[in-house]
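The chain below stands alone and is given in structure tokens; this is the form predicted alone.
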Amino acid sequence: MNRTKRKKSDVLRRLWKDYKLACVATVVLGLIILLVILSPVIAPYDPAAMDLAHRLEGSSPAHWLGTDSQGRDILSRLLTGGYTALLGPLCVVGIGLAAGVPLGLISGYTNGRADNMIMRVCDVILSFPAMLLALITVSIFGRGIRNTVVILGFFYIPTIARMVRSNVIVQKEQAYVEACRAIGFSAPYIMVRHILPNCFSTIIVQATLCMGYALLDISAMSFLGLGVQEPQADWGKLLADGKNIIMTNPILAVSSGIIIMITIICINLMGEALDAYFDPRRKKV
């Protein structure tokens, strides 16, 4: 029990030491998911609540971050707001792994006609800007956060597609494969079975970084008024509301703004710790 405790301690120790930025970065992105989960409990107030009376207030001992246009509670709509800012990415990496992981793996193994073509679709979306054509489709098929998550989740396939057929492309030349060939496993058990599971680590890495990307793209296009709609509260929506009333105001600009930017940079930071931790050439000694 004791040795279990001492190893324990001593993967701890080493995390800590070789990588001290995103085991920080970890606890505080933690922090803040932690509080949007507990948001229904400790927001002061209903962030959908308008008090005309209190609008535009500062920081006060009854609204720490003051109060929107309408009166509502800023700390309150930025605890809720993160629910929809911070799922919204995951369901959107989940849409990009659940269609690019398969493709990319039929694609590596295959290395034929089906090939060719899921490459080809790839490269054709890869070409026109993300932004640009999630702005048209949402702007054709309606605003909201449930059309902006499957469209920007449509865009994301591509790139984890490559992603996977590179690797997979790799992984059939060694010679597991091979001896599985010799045995007579079929294509689809060699792929799900022996291929998939030495692709987790580069999937585990590449989702996370997609996941700053997607939180970025979910708050630029609610900042744009495609994705949440009144009077559901996000930070890109938030952001939006406290442009109008920055020089007045702007602490609802600068604390959405501040949030956005520090949760980033978390991801990205955690990001960067798993490539370097999962790829033996940049591993620490």
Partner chain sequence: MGKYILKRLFSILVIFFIASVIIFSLVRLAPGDVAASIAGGGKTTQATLEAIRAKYHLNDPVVVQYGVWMKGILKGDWGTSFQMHTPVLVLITSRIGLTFQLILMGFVIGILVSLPLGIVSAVKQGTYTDHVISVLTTITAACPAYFIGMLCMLLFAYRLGWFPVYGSGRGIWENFYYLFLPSLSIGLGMVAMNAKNLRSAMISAHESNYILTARAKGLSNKRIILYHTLKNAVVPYLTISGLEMASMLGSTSIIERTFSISGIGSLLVDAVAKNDYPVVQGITLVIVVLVLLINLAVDVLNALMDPRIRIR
Given for the second form:
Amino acid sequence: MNRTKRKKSDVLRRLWKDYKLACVATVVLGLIILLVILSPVIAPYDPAAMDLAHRLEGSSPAHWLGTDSQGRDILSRLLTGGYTALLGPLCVVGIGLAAGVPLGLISGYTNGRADNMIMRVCDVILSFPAMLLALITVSIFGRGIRNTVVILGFFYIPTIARMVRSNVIVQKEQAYVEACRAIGFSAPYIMVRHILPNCFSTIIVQATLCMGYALLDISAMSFLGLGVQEPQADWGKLLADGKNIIMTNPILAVSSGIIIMITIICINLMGEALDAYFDPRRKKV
Amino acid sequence: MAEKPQKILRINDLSVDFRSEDGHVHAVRNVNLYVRQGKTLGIVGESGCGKSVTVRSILWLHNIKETKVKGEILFTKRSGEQVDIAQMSLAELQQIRGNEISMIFQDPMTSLNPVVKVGVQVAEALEKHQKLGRREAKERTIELFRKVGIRSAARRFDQYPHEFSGGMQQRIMIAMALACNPSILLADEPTTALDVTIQAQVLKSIKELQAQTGMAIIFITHNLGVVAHLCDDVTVMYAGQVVEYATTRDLFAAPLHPYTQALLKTIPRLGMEQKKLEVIEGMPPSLKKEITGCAFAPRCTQCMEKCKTQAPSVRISADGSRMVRCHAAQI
Amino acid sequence: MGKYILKRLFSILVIFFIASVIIFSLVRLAPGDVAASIAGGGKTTQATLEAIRAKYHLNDPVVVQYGVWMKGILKGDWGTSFQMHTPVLVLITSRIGLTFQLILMGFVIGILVSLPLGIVSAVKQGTYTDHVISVLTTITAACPAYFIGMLCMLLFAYRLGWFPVYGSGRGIWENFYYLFLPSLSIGLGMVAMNAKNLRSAMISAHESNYILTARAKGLSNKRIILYHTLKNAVVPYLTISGLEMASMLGSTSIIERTFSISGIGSLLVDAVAKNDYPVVQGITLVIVVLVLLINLAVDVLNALMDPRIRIR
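With the form predicted alone done, generate the form predicted in complex with its partner chain in the same format.
Now the complete complex, all chains and molecules, led by this one.
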């Protein structure tokens, strides 16, 4: 019984030793997520509640971060704004993975005409900035956070598919795949049951990094007024609101920008740590 | 008896340690070597015995952060001045590298910069060390190319490494090394990566060039046939130490160290009766730990009790031409 | 080398053709009646809708519609903006110069900053300097370009008054002054990725055998790093820079909005907001061509730097 106890704290200690930054990042991110989840409870005001008598006020005991141009409490809007900012990237990356992983698997495994076609299409899509494609597509299909997420997710598919594909191609050369084929397993079975688990590490790292990008893109879309619509709050939208009043009350802009930055930094640090952890050159003790 | 040529390079008590994740690797342990002017010294041994590390130390080509080096490397420059390479500053080292002592490496394809024209790679040594202008350096390079046997030299100047075959690439490396007329050429298995027929051609070129320039050569190889063909003297290394030293003739005629004897036995001969190839049983020892006794003891057919506990000391013949590190050998 | 360029030009034409088909069909994909969307969504009579359908050949087979549209593009008739009733081409040409300048300046700043950072952090790998640079790049990578823009605007323009707060000047030279802050924000966004990429490319190039040869030749450290190593590391660096420049074309919309610059980026955002399809189509076409040209330039530069690419 003593032995298992020691193991757990040992693992934690080694995690701290090797990945200090990432541990801090995870804790910070966890805190942010917690605050956002609890926002209905802990937000001092209703984020949509307008109080035109107290517009554009600076920091005060009543409003810790002041109010915006419509008298809404900035702190509350900041807290609730996290919903779309945190869920959004998850959905975007989720869509990207849901379609990108199978595409990459098939593409990499078959390596024939289908692979060529898929890769060509991916290349064409990838050579254009996602932002741009999202802008144009949103103009066609309408704005709103739901469309934004779906469209962005769609445009992340090629990145993920490409990455999975190159991983699959490497795996295909391994001896165990040949062994599977010799035993007579079918291609889909090999792909899902054997090759896919070996790609997990790259997928996780890439997915983490994509979440950072997705957050940037969602915020950008909201900043342009194409993502989240009034009266909902979103960090990107708050940044846009903040820009308009930046001369009189910079708190809104600065605080929403900073929270976006901190979240992305945490995500990226975690991604880098995961990348270093899965690096085959790292000596595993 | 004719006066023997001067020893232009002497390595005294060289030890090289690499720092690794779980301790130190004692790659080279108390090695003593020398080479005479105009002569060829061969260094043989299996992979990991420390021959490359030893020779790279001559030009101090280690990764300084991970390596600890002790010992003396005494070199007599063209000017006659004797210097200790182990004590030199980077600037002084750079003045010797490629200039007084040159080195060629095993795999010419990866040893040449793929994005730089081959002519430029040779000319830059000339520009740096002999202070030649660009056009002069180019002309000299084309001359060098012709000398090492590269045809259409003027056109080839502007080509890139991937446009040459393996043998040609190695000739380019040789041209690069000989550009400034070094007094010593260090060759780290330059023919190992080449086809056998090309090997013979390259070795022939090296021999001819040596005759023309009078330079000394230190030639690392694990191929005893090459040693017999090319080298005047031979050093045998095992587990980071020198275990035997002799002239080529003496070594092949009467090897003293059990390891050398076993090595010679493994060479398959044409017209051999037996069906099975000779091997040396066992593996070389790990260099991470201190070795007590003789390093070769576990694999030695002549191993005695004291070999396991007492490290053999070096025995040198009366005229200094032979050396062996063994309890059993008789000099 | 010439053959390589021709091959690339050909594939560019193919991609352009495919992209134009997509752009053309996008409008047709919008939910609802195409004629109604073209009419602008107000109250329209049947006659107006019929007139629109005739004008835009909406009753003809799709292929014909595409042909008409393409012919118009090549002849210089890019349609008219619904909102501003000006020819699309005129709108674009009057504003594209500004965007060009913005992106070029941003790109130059990006390279000027990321190149030395990448080299220094590679040379000083593992030291304090390397870690500091790594931290800086992590932070910059997480910063939305428009946030940097706003901070710059707040600090340098508003508080310190060193630069104009928004807008653009007259003529190219004055624009260097006006566009400095926006191009700084756009350029810094690309620094992180580039510097990291250059660093790892330099480190891996430095560990190769040919660098050992270069050292054995007695070349100076400066020559080894800045010529032999860098020349090998520069190809992936250029490729990423090209991608970054292409993505700048995306983020230019946001920066132009932030700093109230009337380039094609802000034009695009406005057009998207107002469903002004001809403008959206026109700008998209322009950006597609620009992206393809950037990719071509990157490929040609890479082929110049690395001779092995030319034979592929």
